[in-house]
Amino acid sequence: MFGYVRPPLALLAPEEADRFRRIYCGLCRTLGQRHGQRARLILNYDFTFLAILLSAGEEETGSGCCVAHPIRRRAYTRPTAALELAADESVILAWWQLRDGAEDRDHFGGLGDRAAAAALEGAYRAAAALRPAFDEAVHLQLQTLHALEAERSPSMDRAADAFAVLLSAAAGEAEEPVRRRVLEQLLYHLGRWVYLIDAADDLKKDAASGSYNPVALRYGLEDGRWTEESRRAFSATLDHSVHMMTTAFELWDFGAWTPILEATLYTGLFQVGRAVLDGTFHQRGKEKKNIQEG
């Protein structure tokens, strides 16, 4: 995914920070072991938000030394099936997101794309082949996505669609019922936040290289640039999203990830939206300096 789906930790009570972290260190470990030490490199918030998603009840902890941190001991949650779940589905959306990358730029700008995705082309291959039905999924639907971008379509509400089908399809296992319904509609909510606020934080890059982006084409944008009228509407539409997520996050008792999720939801996501409208969002930024130094 793209980093965007990030908890306001600032405003976050000290132990659900920690919550955060323990959880962000868990995944990491996970992937590590169950994907080798290259796939750590995806780690991000949106893969630690979905394994918060997936995860039930409360957390168990263990403590140890890390690559990133080999003297200092950190907490972090220890695997369970919801984090194995959640690194093998992350690494399956990485890969797929990094050859799409490749295959939307020429030969040159691609090479970074197609450098990161045959570095991880054993661990894409081994979670494929542990979650068939999300990796048929997400090739589906990432099909779907490039015939919209290959008749150039204006249509918004496709594009943001394919996506959003594509994010719910991770919520497939989930084995009760009304959870799965919940989990289903609150990714599919949340992958049409994510595509709409990453084709809109690609603007000014999209109109300089010609690419396609649905946002513009919607609001008839030129050089990448807002007009009032077109910042309002879209503003509305992202409100939309959000305001469906907390419809479906109000139906399930999350248990301890409760407060994490609700503030994610209710808070992190308008901030990470204004900041984009605004174009002050930086996507990597101090993302891992600010989880590491907790």
The other form holds:
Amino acid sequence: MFGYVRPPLALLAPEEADRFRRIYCGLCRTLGQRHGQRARLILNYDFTFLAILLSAGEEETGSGCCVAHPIRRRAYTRPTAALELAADESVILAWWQLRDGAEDRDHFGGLGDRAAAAALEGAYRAAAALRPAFDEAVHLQLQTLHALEAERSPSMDRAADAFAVLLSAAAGEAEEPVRRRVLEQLLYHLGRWVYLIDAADDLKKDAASGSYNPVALRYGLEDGRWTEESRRAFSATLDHSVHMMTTAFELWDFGAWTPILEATLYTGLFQVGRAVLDGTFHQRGKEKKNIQEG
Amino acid sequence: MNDPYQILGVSETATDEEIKKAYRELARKYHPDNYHDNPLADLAQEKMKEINAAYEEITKQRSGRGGGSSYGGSTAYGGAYRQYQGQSTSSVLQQVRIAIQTGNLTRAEALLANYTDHNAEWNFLRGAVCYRRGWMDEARRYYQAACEMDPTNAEYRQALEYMESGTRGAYAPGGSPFGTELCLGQSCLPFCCILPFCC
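Alongside the form predicted alone that was just displayed, please also present the structure of the form predicted together with its partner chain.
What follows is the whole complex; the chain from before opens it.
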């Protein structure tokens, strides 16, 4: 995943922003403890959001120092079964995406991905052994996606469906039937939204390199530029997915995480979507750089 | 029944006006209009029943102190969450409607795949299956085809209009605007320092 799903931190109450920071740190620590220091480099907002969705209602906190913050103690969410699940699933997803990028140089940029995938290999093997069903689902859906890319499918729904099904598999371990339905629906549309937003964000880059871009093909865009009509139709399709997410969200009690989830779904996604469509969303590289330097 | 005050998210000392406000907000959230064709509409309907019952219970408890009647009454939404109840032009398409209503999309798709007359209703139902699956763009295209073939049909037109602008009326807390293109002004400040955690 790519770091598009984020709460509007500036609009959150300070205690909620702190809660978000704590789970971000908690996921980072869980990644490090379970999968080694190198696994912490994959941490991003999307995986943090996944951890929140998979979390039970209450939060247990601890505090300590870490590599990124060696001097000042920081509060973090203690590892829970949900954080462990999110950490394992994040490693699986990140590894497959890196491996995919290494195979498909045009799309993700080749050599760096190969090196990063190799560095994550041990962590991936451990995570895949723990979560075989999710590993299988990710592998299968990325294969589907590859095939659609190879045939240059102009159906953006079909391409987005592969990533959406992949992400909804992250809810596979939810046992309570209502929670499972809610999470599957929410994650399906989150996956669809992320896939489409990423394609929209890459419009110009893909137009220049000639890479597959389902959004450009669907609307027949020239040089990756929106027309007024295509932009309106694309926003409407994104909004329908956001609506499916918000309506699912309202049917389960997410306890302490409710304010963060509410702000992300009802405001954060629209902010990021708008920024991507306006061409002003350029934080991805910065975020990655910050995490790696952090 | 669970504590009706807890269901409405208010304290027992809340005023009648506060209770009514909380009830209205929840009723808007779980209203059938907000769960139009939604695969989780059955869960929303359960919520709505719970909220209506809680509000009626509180009103009953407080009767004599001037309460209020529930949003359209607790039974008002009995059938409103169910969709695709129009009359079909063929028995196969009628079966497709039933399959969609009961959530059996695989059966609906199989029936549609074997139906050779791709008329307006066929396109409409294909669109409905796509929508349920989350294939929003294809849904819109099928609804569009249905409308072009039968421009006078209100059911098809309504579905297309919903795809084009339906989420504008979607519930958002406190009545905030809902939509990527509506994201303007104060609520959409530029991102703050993206990673304050690593500073």
